[in-house]
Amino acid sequence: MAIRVGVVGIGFMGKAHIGIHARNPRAKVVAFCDTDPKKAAGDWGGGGGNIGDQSNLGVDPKALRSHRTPQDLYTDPEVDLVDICLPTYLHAANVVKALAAGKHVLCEKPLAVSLKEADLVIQAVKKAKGFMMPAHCMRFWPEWQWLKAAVAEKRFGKVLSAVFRRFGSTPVWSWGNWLLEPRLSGSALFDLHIHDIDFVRYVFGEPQAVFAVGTAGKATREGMDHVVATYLYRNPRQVVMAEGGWEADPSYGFTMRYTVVFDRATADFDLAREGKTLQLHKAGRKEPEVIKVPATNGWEQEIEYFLTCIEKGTPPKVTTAADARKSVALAHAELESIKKRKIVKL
């Protein structure tokens, strides 16, 4: 029997997740909740995001049960899996409530902005009957999974440097403009840059220290709209850096890249290079080798993985609440480094 899904929050990511569930024969979207009267009535038009058009859902909103409150959805006996796509500041409280109702829970990243709230989620996970997984999608993105394996297996020797870059236009599409309220979203540091914080930890392990610089720019004026971080590891010859920001002109769009220099090759990923996103440069080759990866994305892969965990009765291991908390903690360490203008030991 298909896993019955209820989605909370019908914004950019909510619609993306609904479309993915609808296309997966192992899942069935049965219910949703959004406090916006138009969305609650099934009008899901408008909105936006930084990657692609998420309007092709493959499901009729009016064929689903529309719950007036999230708690109504959590207590719906016809829902097995709750997919939380709410604004960041609502993540922790809703994860705790959904787990308390006995549901499996997938929650968009980050786990929280506050470490105190992240700890509440971890405690709830320990007591829960259902499984909980934070949706750190980069761990599931095919070109990034390739990099994880290449580093772990030392396919091209040691890593000399790894630079990650995620940059885009100011996100003006969010409900009530919550993304541009630092106290609600944590600004670009916690909402955008945390993708790379989490992936750096996933591939290279926990850094010994971090040094970061950042700016509160035109987007939020108070939060960190642009961050550049250097992660310090035991090997002083290994450079690991990540840059993230959302101050670009509206015409800029969105870029997601990495360049990793190994002893014997250089891997270069660029989301904008359609069909040739991942290229490998090697000595003696005039042209880079195009690395073929599955034609999917991190959102589809993370949902497929979590559905498998639920079916097998096995808690997720690729990304967990306890691990996601460490990414939030590293984001806080970067913020401390920015404010104090010094290296912060971890």
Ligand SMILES: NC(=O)c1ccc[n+]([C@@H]2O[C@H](COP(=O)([O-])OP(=O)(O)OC[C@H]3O[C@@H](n4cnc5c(N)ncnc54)[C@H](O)[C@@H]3O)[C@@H](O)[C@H]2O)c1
The other form holds:
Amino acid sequence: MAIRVGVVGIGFMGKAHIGIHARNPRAKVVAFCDTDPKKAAGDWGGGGGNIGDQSNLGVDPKALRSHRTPQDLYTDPEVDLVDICLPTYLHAANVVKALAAGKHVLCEKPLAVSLKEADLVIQAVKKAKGFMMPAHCMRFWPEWQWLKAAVAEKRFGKVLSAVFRRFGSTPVWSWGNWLLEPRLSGSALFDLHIHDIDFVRYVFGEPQAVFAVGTAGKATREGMDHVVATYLYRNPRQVVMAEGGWEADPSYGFTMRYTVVFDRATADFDLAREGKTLQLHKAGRKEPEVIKVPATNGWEQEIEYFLTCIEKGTPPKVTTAADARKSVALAHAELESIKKRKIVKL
Ligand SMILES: NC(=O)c1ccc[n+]([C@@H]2O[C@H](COP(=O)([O-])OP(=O)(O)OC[C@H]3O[C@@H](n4cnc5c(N)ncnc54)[C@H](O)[C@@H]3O)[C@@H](O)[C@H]2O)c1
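One more: the block was the form predicted alone; return the form predicted together with this ligand.
Next comes the full complex, this chain leading.
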């Protein structure tokens, strides 16, 4: 029997997840909850986001159970998996409630902005019957999985430098503009740049220290709208850097990139380079080799992985609440570094 899914929060990400569940024969979307009366009534039009067209979801909202409150969905006996796509400041409390109701829970990144809230999730996970997985999608993005394996296997020798970049225009599309309220979203540092923070940790392990600079610019004023972070590891000759920001002009759109220089090759990923997103440059070759990866994305793969974990009865390992908390902690260390203009030891 398909895993019965209830999605909470039908915004940009909720709709993306619903489309993915709908295309996966192992899942069946049966219920949702959104407190916006229009969305609750099944009118899911409008909205924005940074990657992909979210229309044609493959489900008829009017054929699903629309719950009045998230708690009603958590106690729905015909829901196995709760997929939380709520604004970040609502993540922790809702994960705790859904786990307490005995459900499996997938929750969008970041786990929380505050470490106290992240700890509440970790406590709840320890007592829970169901599994919990934070949706750190970069760990499942095919070209990024390729990089993780290439680094782990030392396929092209040592890494000399790794630079990650993620830029977008100011997200003016969120519900009630919560994304532009640093208290609620953590601003670009916790919402956008956290993808690279988490991936840096995943591939290179925990840094010994971090140095970051950032601007509180035109998007949120008090938040961190553009961040450049350097992660310091034991090897003083290895450069690991990540840069993220959401102040670009609306005409700019969105980019995510990495360039990783190994001893014997340079890997370059650019989301915008359609059909050849991942290129490998090697000595003696005029043209870079285009690396072929499965035609899917991190969102589809993370959901596929979590469904497999649930089916097999084995808890997810690729991304866990305890691990996601470490990414939130590193974001806080970057904030401290930016404010004090100092290297922060970890
Ligand atoms: N993994 C990624 O690539 C990615 C991309 C975008 C967003 N996200 C994350 O997804 C989460 C949601 O972001 P979004 O852009 O979809 O937000 P959004 O503003 O587009 O949508 C939020 C939705 O939640 C609903 N909502 C608000 N309070 C509610 C409540 N108490 N109960 C039920 N519904 C409620 C709103 O009506 C709205 O429809 C965030 O944590 C964000 O960081 C992840």
